[in-house]
Amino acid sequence: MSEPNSSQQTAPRWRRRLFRNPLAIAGFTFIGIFVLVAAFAPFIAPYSPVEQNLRGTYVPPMRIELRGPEGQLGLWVREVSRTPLGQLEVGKELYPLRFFVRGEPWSWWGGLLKSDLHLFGVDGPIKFYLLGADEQGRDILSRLCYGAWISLSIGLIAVAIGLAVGVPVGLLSGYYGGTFDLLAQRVVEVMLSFPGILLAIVLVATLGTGLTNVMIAVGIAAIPVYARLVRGSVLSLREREFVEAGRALGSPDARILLRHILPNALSPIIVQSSLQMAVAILFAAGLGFLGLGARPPEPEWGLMLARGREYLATAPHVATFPGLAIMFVALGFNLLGDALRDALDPRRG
């Protein structure tokens, strides 16, 4: 007989603790916003993330006015553009801002979603840059929306790679010990001797730049973290009574590992996965900042931040908004990880 799964025993209790924790609520809020933005990026983004407008270079965030030309209430904007000499020009005519407008057609989710509907647009012949434009006149808001999909995809795939390799290695290493444990842990120690970002840089330099290689490199950098974590959990579980009972009943090792040990080691894995999402997104942004990640004109946040640092004196918004996006999505996953750690702690009543 196996010991009842601890997650089954405490599920209602840990859920109550989780959803009463302000850190969890804040983390879920930040993550939920970015997930929605990534899921509906073409609808939220008013323009294509690679569409250039040389008359709109370095345009700062555009101001919204609450009264029209005749004093009527509503949302109104003026045209803002750059002259050939680089001077900022603000038009005198006001144009109404509309919601749920028809515009450039888009396709998303592999063609499952197709439409020309956008969340907002200007009823007039001008472009509206809510968060400003970059050095090539591309809409920063649109690039941030599409970049959310890239950053979250990198995080998910990198964590999946770490789980797929690190968890089995940790399970086998901790359960069997011996020669396999000795060899596996020496490899893990060598990988852990490199700082995570340095290991990712070495792997990207070896594999080549590009988003696919960034995902693989960041995922490989996460493998030793999961392997060491799972091994420690297995070492504390393999001598427990329910495991001994399984052996006495003649259960094969695979059944003991998958049915008895792994479910009872899920709590630290879940917590680490949330924290590792933040690490993976930061690593990917760091690689993009160093020019080892996404290639222009892809709207990856780290690459946007790297390009924006060149214009901090004249157009600080170009780097500010990608930096804030990286900060808040990483903060969301860190807050959620801390809340999960507290909720799943068996020492809490």
The other form holds:
Amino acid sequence: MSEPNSSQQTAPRWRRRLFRNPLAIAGFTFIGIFVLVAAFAPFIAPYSPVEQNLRGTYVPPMRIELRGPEGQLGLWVREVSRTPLGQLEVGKELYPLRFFVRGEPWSWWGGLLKSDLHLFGVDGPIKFYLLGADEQGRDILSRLCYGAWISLSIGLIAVAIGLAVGVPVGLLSGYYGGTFDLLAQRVVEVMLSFPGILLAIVLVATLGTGLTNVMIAVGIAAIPVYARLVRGSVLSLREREFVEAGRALGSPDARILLRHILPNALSPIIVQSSLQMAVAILFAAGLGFLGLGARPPEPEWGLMLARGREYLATAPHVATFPGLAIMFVALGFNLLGDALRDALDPRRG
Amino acid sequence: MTTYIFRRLLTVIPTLLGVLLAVFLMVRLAPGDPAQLLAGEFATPEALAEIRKRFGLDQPWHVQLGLYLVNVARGDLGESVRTRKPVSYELATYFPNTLRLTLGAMLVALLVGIPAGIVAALRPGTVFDLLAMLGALIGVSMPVFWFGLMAILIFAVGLGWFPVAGTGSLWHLVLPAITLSTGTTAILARMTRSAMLEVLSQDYIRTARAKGLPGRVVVFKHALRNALIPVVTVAGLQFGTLLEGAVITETVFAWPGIGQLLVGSILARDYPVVQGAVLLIAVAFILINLVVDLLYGAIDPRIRYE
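The structure above corresponds to the form predicted on its own; please give the structure of the form predicted together with the partner chain next.
Full assembly next; the chain just shown is listed first.
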């Protein structure tokens, strides 16, 4: 345990330890890509996430050729489409793939960001599906980009709900004990009796499906985790000398809790928040997969995966890419959480 | 020991009551008329009136709660809106399948997780250790349903080794059990590794080695036995997690267990079955934790005297 006033001195050490850990770097990389894609989804996505194309149903990921029609170097693609009979048809003509092209106009961040610039696009009258298209001919890459925004929002809001309720409950429960603690712990126990995603399922069954309710349900499911964690830290912290000193000096309880106890209980909270982001994203995708989460045509990753299940044998790409996206994002937050725990744990110093 | 068991049993009662209250409130807090939810969307006025009377829905809340508790104690969980059969009958039909799946997954997790953890702990810092721990981390991060779909794609559709879905033979159980086990395998591997590392640094291990005992004996007889105590506890507690994971795994493999029943019932707004399934899973989870705690007290006497 670090001393209360030594946080400034130890900060660089844990940071150094964190950035020297290759697993932490990998975690940061995955999270960084995820956040960038979510923040600039319409720019990275070549098309709209809901635009359908009847000639593009279940088109597999397309090939990029490095030689053009006259053998010139570059990135070239051919049209792949479905005939009315359902056969795949590969076009003869080659079209160049270009970066920073003008395309469909978009507006993002509530209208703050407006443009028609896209990271890449085809120079020609065809559609290019880098990761293939789904059952309605929608571009899977575009849907994944917009879905990143959904997953990020769910993760952040759910963790925020868990923190906002769980941390105060844990602080008060651990500090004061007594009746409040007894009651709060019974409630926490009841919530934890619905293991894992089941609590979120119960809440969604009560509240109804849809993205907002998923955020609330996954957030509520995080509350008991934080309440337990913080209560445990507070129980050991409240007997420490610096807390007793604060009390002896006549500091009000609120000050002791917020200035002395909370800062010293922060490390496990930070670690848990990283791990909880992974849990929240997995839960939300799980609910989406079960049909209890986001509703079509929302490009939510779990829902996308569920739609891909029906044609798993003929169009495996529809289920594969959303699953990979979920896995890498969850892995990123798990790697970071683990690395933070190692870096912040003074026993390993 | 008797007082310990007795005290531990007492702590379960408020939790059980709380779970019952939560399940009771589920239908009352959901938007819409509870009678309609319990009787189904297309219920006749007579059926609605009957449901109101049976569950006391026209009475004050505390009377309703009392009636609910009495009904549950009698084993009366209501009737399924879809099949018109008693909920208890539905649960009894589906639960054994979930149990079979959960036990299969636990077996896989024990057989893979513990050896992986042991080997990682014996060679800390090596490539194998890193791979095992990275694999464990991926196991925790992978969405169960995606792993299941990929398993179906590769081993059922592609190679044709296993059936795509359903129940029946032991072959039907293999893919779902492996899928469900991934998270638990990962946790057991990490747990075994850290427990082994801790035990291996103890003085009595050095003594055993100094005595000239062969490495195998030291590892399996002296170290593993002690390291396994926390691992066994975690494995026991993981049963509850497996029950929860079964909800998703069963949906992937069309496995007719309690999870599939639950999800199907939520989608069909068959609230009596939803309540029953949730209650069953939560109570099973509480009881498993109770048994694990009691067993832990029996294995490790230090626990009892806290």
